[in-house]
Each structure stands twice: as C-alpha cells, then as structure tokens.
Amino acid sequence: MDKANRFLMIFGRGREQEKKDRGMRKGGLLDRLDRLSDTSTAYLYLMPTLTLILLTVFVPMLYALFISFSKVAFTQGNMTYDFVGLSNYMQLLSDARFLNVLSNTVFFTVTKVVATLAIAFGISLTIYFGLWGAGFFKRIFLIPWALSNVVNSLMWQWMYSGDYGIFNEVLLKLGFIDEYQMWLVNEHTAMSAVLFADIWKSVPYVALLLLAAMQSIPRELHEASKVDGGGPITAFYHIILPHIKPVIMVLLVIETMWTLRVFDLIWLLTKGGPQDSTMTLNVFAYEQAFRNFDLGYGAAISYCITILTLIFTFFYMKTLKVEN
C-alpha cells in the first residue's frame, strides 16, 4: 500500500470516528440536558438539596409523628410499636404537670423574644446613629454570640453560684441584696436567672441583623426627612421601621423557634427545677422520652411544640401584616 492510500485510510477512519462521537454526544446526556427547559434545569440542580432535606427533615418528622401515635417498647433489644391512636395526646392533656409546663414555655418564649428584640433594637440604633457608646458596643456586642451554648451555660452556672458567684458579689456591693442568694435553686428566681442568661446570648445575633437591615436603607431618605424637619423619632417610625419590617418578621419567627427548643441552657442550669419552675416543653419531652423511656409520649410533646411554633408564626404574620 502506497503512502497516499494509507493516508486516505487513516484520514477516513478519523472522520468516521468523529461522526460516531458526534452521534453519541447528540443522543447522550449532555444533549438531553441542553434540551431541558429552564424550569426543569432548575429542578435538576435543586434535586440534591431537596433530597437531603427530605431525608434529614421530613423523614424524621414523619417518623416522630408515627411514634406519637404509638406505644414504643424495648423487647430483647428490639423496638416494638403498638398503635394507640390519640392516646399519647390525651395523656398529655390530662397530665397534671402539662398546664404548668405550657405556661412556663409561653412565658419563657414571649419574655425572651420581646426582651431580646428590645435590647437588640437599642444596641443597633445606637451604632446606626453613632450615639454615645456606639464604638463600645461595636467592639464587644458580638462576644456573647461567639460562645458555645455549653460554655455559656457553665459560665452562668458559676456566676450564679450561691457560694462564690460574681453575680452575688456585684449585687451585694451595689446594695441590692444583704447576703448571697441561691438563684438557681429558688423557684422564685430560677426562671429569671435562666431567662437573663439566654437573652444575653441571643441579643448579638438579633442586633447584628437589625443593624445590617438599617444600613441597607438609602441615605437619601434620611436626608429628605431632615430637609422636611423630621428628627430621629420621625426617621425611626416612617423610614426605619417600614424598611426593616420583613427582617423583624424573620427574626421573630427564628427567635421563637430557637427559644421553644432551648434545652442545653435550661438542662445545665436547673434541669427544669426547682419544682418544675423552669420546666419547658422541650425539657419535658426529653425527660419523658429519654429518662422515662416513653418515646411515644415524648414525640407527642414535641408535636405540641410544633403547633405552638405555628401559632406564634401565624400571630406574627397577622400582627405585622407580612404576606411573604
């Protein structure tokens, strides 16, 4: 075979291979992806995330719902489920401790969310308007948020100590108390002590988001308000509040959900005591599920927390008139 024929043979095979590759690409995955619509492509990209959420959120929720309608028993190392219908929920409604626990939960949630939002508003407005103390707050207000929940709980446990706690020492020096108090074992002061510790931890996050929302407001609006003779109060009610209302809505919902599921702080400080004075639904659910090994009853209490969250969210949406 001469050189010219060999070249034509090789060149021809190369063209044929190229045609085959084009054909494979044309009917292949990439080609099919190109033909998908924008909506289908978006769903395809979201599929991994949606699958992960389905497996980690909705499947456990459905499993917990199933358990809440069951009596779970441990027989020879195996879990057995006996369907009991609404029995666990009826048991919860007839539980003598339930009303007190529900009252503690609502009081703890409302007080903590309102106080956190009020203090965070004060700090964010101080920094935003550059008032006295703005530089001080700007440098230190994120420190409590940087601490882990366990470290925060142990720190406040030490500070509230009735033997050597600095909280007692400061109040004694200021003349507010005559002697050291046992803040965490007194049923009249335990709830306030836990609330104070939780508010201290939560304020920085709320203040940070409020400040970020305020700083996104165009400066021209403030300048126009000043031209019209408006002061800081006018700017707050007519410029700042309307612009940051969606952020306030989000913060209310997030803070309510986080407060309803506070467990580590309460457990490390008081374990729900003394005499159930700091017992919330979340701690109550843990106690029933993992100390009394009544998983069905614990799951029913957990769904009570879910219902409370929905009620609070619905109330916020109606009050703030935020649709989306």
The other form holds:
Amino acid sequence: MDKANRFLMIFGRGREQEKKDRGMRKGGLLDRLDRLSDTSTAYLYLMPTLTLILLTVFVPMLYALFISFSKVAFTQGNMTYDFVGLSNYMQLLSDARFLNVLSNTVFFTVTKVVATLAIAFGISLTIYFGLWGAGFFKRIFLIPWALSNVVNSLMWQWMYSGDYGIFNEVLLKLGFIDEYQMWLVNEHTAMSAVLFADIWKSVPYVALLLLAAMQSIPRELHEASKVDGGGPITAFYHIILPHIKPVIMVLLVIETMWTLRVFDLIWLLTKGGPQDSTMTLNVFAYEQAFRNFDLGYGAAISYCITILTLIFTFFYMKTLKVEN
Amino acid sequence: MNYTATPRRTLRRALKGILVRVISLSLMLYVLFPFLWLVLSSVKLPVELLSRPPVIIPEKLTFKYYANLFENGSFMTAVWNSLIVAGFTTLLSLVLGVFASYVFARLKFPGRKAVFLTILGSQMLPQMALLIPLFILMRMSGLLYTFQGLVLAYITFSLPYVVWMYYSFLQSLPHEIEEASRIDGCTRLQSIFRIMLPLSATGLTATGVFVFIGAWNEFLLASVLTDSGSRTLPSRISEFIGQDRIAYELMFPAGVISCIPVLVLVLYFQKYIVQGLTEGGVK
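The form predicted together with the partner chain is what I want next, because the block you gave corresponds to the form predicted alone; please supply it.
Let us now look at the entire complex, which starts with that chain.
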C-alpha cells in the first residue's frame, strides 16, 4: 500500500470518527434520545399513551365514583352536585325494578353465552369435518361480526315486524303460528327475539376461535385414533374436546364479559321494554342517566356493572394464566 | 370386489353428500339471510316493500332511495362525520399505539408487566361506566358535541386494543434484523421506522382496519357525545327509526350504505382479520 493511500484512509477514518465524537458530545435532540437507557426510552414512548389513558379512563372512573355519591341537577344549563352519600346505591337496592333488571341481565348473559357457544361449536365442527362450499362460506362467515349493531337491529326489527316481517311469514307457512305476531312488543317474546339477534352476531367470532383451536390439533392424533378403531364420536370425545377445552374456558369468560355490556341492540330494538322485559343493567343505567337525566343514579348503576365486569376480568386473567 | 355392496355404498355416499350439502346450505342461509334481506329490501319500491305476505324477489328494482340519500344533506354530513371520526381515531391510536407496542415487545424495564396490565385492563371497563363522567367532563371542557371529543372517547378503547394486537404481531417478528440495524448505526427511531414498521406492515394494517371498523360502527358513545351537527352514521340511522313516520324506504338503503366500507375492508383483509381475531383474545 502506498503512502498516499494509507494517509487517505487514516485521514478519512479520522474525519468519520471526529464526526461521530462530535455527535456524541453535542448531538441533536434525536441523538440524545437515542442514548437513553431502555427504561427511560420505554417510559418516554409510553408517556403519551399513559397520559391519555389516565385522563380519559382513570380520572373519569374516579369522577364517576364521585358522581355516584351525588345528585346531579341541571338548572338553567348549569350543573349542580349535591353530595348524598350512599343514597343512590340505597335507591338502587330498594328500586322495585332492580331485581327484575338484575335477573334479566343474568338470564340474558347466561342464555346468550351458552347458546352462542353451542351454535358456534356446531358451525366450527361442520367446517372442520368438511363443509360443502367452504371457500364461499369462509368469505361470508364474518359478515354478522362486521355489521354494526345499528344495522343489525335494523335488519332484525324488519324481519320481526308484526306487519310485514318475513319471520312471521315463514313461521306461518310452516304452521307454527296462526297469525302474524308482534315479537318485539310482546313481553313474553321480546327477550328471546333480542337474544336471537344478539347470538346471530356473536356466533362467527366464537366459531372462528373454536375452529382455530380444532385446526391446531395434530393430524397424527386423528390417525392414531383411526388405527385404534375409533369412529368420529370417539375422536370427538377423546381428541377434539380435551384439546379445545382451554379455548372454551377463555371464550366463556370473554363472552360473559362482552355480554354484560350489551347495550346497542337492546336499546335499538326494544328500549328495555315492553314492561321492562328486556331491561338489562346497561340499558337501565343509560335510561336513568340520559333519559331521566339522573346522572348520579346512572353512575351508581354503572358502577355495579363495573364491579361485575371486574370480577369477570379477574377470572379471565386467571384462566389465561392457567392456560399459559 | 364385493358386487352386492357397491350400490348400497354408492347410495350411502350419495345420502351423505346430500346431508352435507343441506347442512352447509342452511348454515350459509343462517349467516347470510338477514343481510341479504336488508339488501333486497333496500331496492324495493314501497308497494312491494310494505306488502303482506312479503315479496321475496322484487319485480322492479329501484335505486331511487339511494339517490335520495346522496342528496340528503344531513345524511351525507353524517357519512362525512363518520369518516373523519373513524379516520382520526385510527390514525391517532396507531401513531401512539406503535410506540407503546414497541416498548412492550422489545424493551425490558421495571414495571413493564404492571403498565401493560393497566393499559389492557382499561379496555375491559364497561363503556357505560365511562360514558357518564365523560359526558359531564366534556360538557365542562367544551368538548361535548365536537369531533375532538368523540375521537378522544374512542381512543380510550381503541388505543389499548392497538397496543394488544400490534404487540402480538410484533412478538411474532424476529428481533434480529432490528438488532443488526442498530449495530450498523441506525438510531432507535430509524430502526423502528425503516425496519420494524415495513416488516410489520400487514399487522399494522390489520390493526388499523379493526380500529376503523370499531369506530365506524360505534353507537353508544356517539349517541350521547354528538348532536345534530356532529352525528355519525350509526346514530343518524338510528334517528330514522325514531321519526314520526318510520321511513323504511330510506332506512334500508342508509343501512346498506353504512355497511359498504366495513364489508369492503372485511372481505379485502379477511386473512389478516382472521389472524388478528385468533391471535388476540380480544374482540
């Protein structure tokens, strides 16, 4: 190597090194940020998210607790608070409607979760064991999940219509009813009608997760069972069921949590009526807070929902931990 | 070869084939019928729409009411509002969520688990419990009935969701390429923007699609936090139901229009949506 070249190399490297040193010493903001430790970087990057969640979730939740201890009144566009202690909660406990609302909520939740899982199970099994037109089915399968609750309620209200509903026509043709029924206005049928619509929407998601669990079963297990002379029923009980049990557990908890917060569909289809027959805690809270403008009472009711949800969240976390 | 058994076997196979087809068709009908019926109803003239017994296949299709909606000022405002609100919700929660997910997927630091659970847990709180204080706080701060207010309320739910979903996508991505880029002199931000984001583009898109659909469809918060000027599509459509005369012929096309962006997204991104739904245990 000749002298000149060596000189250039050293000179070049020196320049580069010098630049780097200068960058390290003075550096722009970006350089300085880049030298932060992992912990500082983590909290720096998390700051906007945490601030937002603090401001829009935790502060409001605390504030809701305060509201639930007050009577809020609107006078000439101004809001006034009266601290009333536990009286909103007392009012709830002594409310003649409360017990009914609570039992509706429990009924709605249990029925919906069980029925959704059962139907979804049937669908995922059908897909798993070979479905005619599977490609097409997989394309349309998520439609109920994707539609908004407003559109969902629009569709079902129309199908249930006591005047022009296709649902009535089909049942009439099949001989189940003698004349058109007002499904959503009859207090004996409204609950089932709403449930049916809500289940329809929830099934695809649950079926999808069940199917994913089934498809993760190793093929060898099935082959081994066939070699041992087991039929489809043996395969179902001894291979599929044990394998997807963890997913079923998780789904039970998730679905329960989600069903506890169902509001849109019930509100849009029946507003909780007729005669409170479809009134659940969520609808009740909304009605009290935004129809009767008793925000304190509404907050107290929604705190009850929160506590119920937290209990289930706790179970959820625990189930997840067990499964992992 | 057993000749006597062949016809019986053929028959059994044929029966099985028919049974499979019947079950499959009824499943498809169950999943598809309500929506098909809505679409059919949206192109019927009132004569056939309001008939008893219902007319299944209309003799004459009409797109008159779709056209009416496009000329309806308040409806088009609602479409526009929905686009703005859903768009900004998606954009903001992705921008913030990318950094948060990066932190959880790539960095080790004290308090990691606690912070992660706090962010995820905040999504599990029922919306109803948040709505009442949000309504009052927004009323006091002047955010009530504004896009900013609604977007803020949506971010509450979409941001934890983005963190969770994008985080699980990032975890399935190898660290090595990023680490190599760091050794080669990329800054942390460069390795995020030049390496991690392009590599996880599909995950990011899927997450964005989820957030957009959620915000586009949302009704509860919108029904309280918007007024006639800032109504989004779902709350505008729900008003059709409450009008003195139920405007069926407008309601159904409006419903169909509100589904179009969502259905396009779902059909186009099907693969990633399925992946997102099965990976994250969150709806």
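Between two forms, the rigid core is the largest collection of C-alphas that superpose within 1.5 Å. Residue numbers count along the first chain shown, from 1. The shown structure was predicted, so the numbers you read here are calculated from the model rather than taken from an experiment.
Core-superposed comparison between these two forms: CA of residue 142 displaced by 2 Å or more.
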